[in-house]
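The chain below stands alone and is given as structure tokens, in the form predicted on its own.
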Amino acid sequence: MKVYRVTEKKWTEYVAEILKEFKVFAPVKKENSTDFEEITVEKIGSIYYEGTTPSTPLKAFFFPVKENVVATEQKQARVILGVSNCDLAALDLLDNIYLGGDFMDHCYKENRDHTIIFGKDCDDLKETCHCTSYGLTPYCEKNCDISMSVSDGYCYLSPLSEKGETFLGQFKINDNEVFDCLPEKVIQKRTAMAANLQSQNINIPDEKASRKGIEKENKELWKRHASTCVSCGACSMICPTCHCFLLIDLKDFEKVKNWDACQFAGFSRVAAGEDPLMKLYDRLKFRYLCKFVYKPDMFNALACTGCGRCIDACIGKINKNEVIVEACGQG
């Protein structure tokens, strides 16, 4: 493993250089959260490398809320800084769906090809963060081009792809600042954060136990939890792995891919008005089955990365972890 070390001050100068050729997006601190924004030279000082997961999932860069799939404009190269591992883990599933198999989504591929991703270490945790419950870590080891750790006034940059290695090569970082591994202090910080997450979520079932619990019928449980659901679809929109969409034909031969959600009424309605998910509690259970049963069976990838966004965003206060704990505990 190669690790480049630069001071935070020098890194700020590098970001200014990157802006001359790339669009740059990075987390910026809001009043009660952080979210991705397009960065200008004036905003470089506002980039927030600490904290947890930004509100907007990474998928929105590759699978936008609305996208004209027959547009021919040239994509501009871009860099995304500060991506958490729970978002990066979602690419295992999304890449499989959109780039694998017999039909490749050219829009998704172009968006992926034109992007350089910097992963980051999470150095804080929300009450709802639980990536370690599903075998993930609060730091990145794959699915990004460069892993970035910030500690004691330095940025430690580890290329994890050929594209990342080439990108860092342009900065001509002094050989004296290139190492074979991360410093012990960064490793200890990572280990401590993972331990904190495991301690916080000791009662959350792992993916195998979750699957068994969700597969039980438990109709009364799903009815009770669905009683506060308003079908807003926020849980799906903000989820890093949800990927359903509608393809809509508009005037002037525009064809638009638009996000859809299984929690919307009519999501599964077919000809003659038949709708296997007409009932709200069936749609709620379907969402959990999709994440822990259907997607692992179809794509060998869990469709929950433990980011906790669906819990944070739910107007009906449905706590996904509480639902699963209860489902696992019932016969």
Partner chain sequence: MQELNIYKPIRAKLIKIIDESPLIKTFVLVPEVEFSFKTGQFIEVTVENVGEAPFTPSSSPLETKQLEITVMKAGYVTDAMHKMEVGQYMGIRGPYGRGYPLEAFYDKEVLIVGGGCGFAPIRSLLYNLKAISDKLRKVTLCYGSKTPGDCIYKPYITELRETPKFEVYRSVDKTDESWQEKVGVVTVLLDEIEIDVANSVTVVCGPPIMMKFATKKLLEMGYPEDKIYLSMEKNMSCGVGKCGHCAMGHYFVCKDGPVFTYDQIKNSPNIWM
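C-alpha atoms forming the largest set that superposes within 1.5 Å between two forms make up the rigid core. Residue numbers count along the first chain shown, from 1. Note that the structure is predicted; figures quoted are calculated from it, not measured. Compared with the form predicted together with the partner chain:
- After superposition on the rigid core, displacement of the C-alpha of residue 254 between the two forms amounts to 2 Å or more.
Can you swap the form predicted on its own for the form predicted together with the partner chain?
Next comes a single chain, given without company.
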């Protein structure tokens, strides 16, 4: 493993250089959160690497809220900085769905191909962060082009893909001091953060135990938790792995791919009126079955990466982890 060490000051100069050739997106601090924003030269100083997971999931870059899939535009090369591992882990599932099988989604492919992803170490955690519950780490070792750790005034950059290696060469970032591993201090920070997450989430069942709990019949539990659901779909919209969409038809046979969610009424309704997910509690349970049973079986990938966004976003105060703890605890 190669690790290039760049001072934070010099890194901002590199970002300015990168901006001349790429669109750059990075997390920026908001009042109570961080979120991805397009970066301009003036905004380089406001990039916030230390925060927790940005509100918008990474998927929005590859699977935008709305995208014309017939009259596709030329994609512009872009760089996304500061991506957390919970978002990167979601790419295992999304890539499998959109790029795999007999048919490839060309829009997703082009969006992926035109993007350089910088992963980051999470230096902070929210109450709802729980990636370690599902065997993930709060730092990245795959699914990004370059991993970046910030510590003591330095950025440590490790290329994790050929694309990442080429990119570092393109901007001569590889002219900097190179090491064959991360410094002890970064490793300690990573380990400490993982330990914090584990102790914060000691009661959360892992994905296998969660599955067992969710598979139980337990209608009363789903009815009770669904009683505060307003079918807004926020949990799906904000989820890094939710991939559902609806094609909307326009003139000249153009089509727009719009985010859709199984929590919306009518998601499964057929023309004659039958709807297997007509009841709200069936929709809620379906969401959990999809994440912990169907998707792992169908695509051999996690469909919940423990980002905690669905808990943060739920206006009905449905806490996914509390639901699962309860489901696992009942007979």
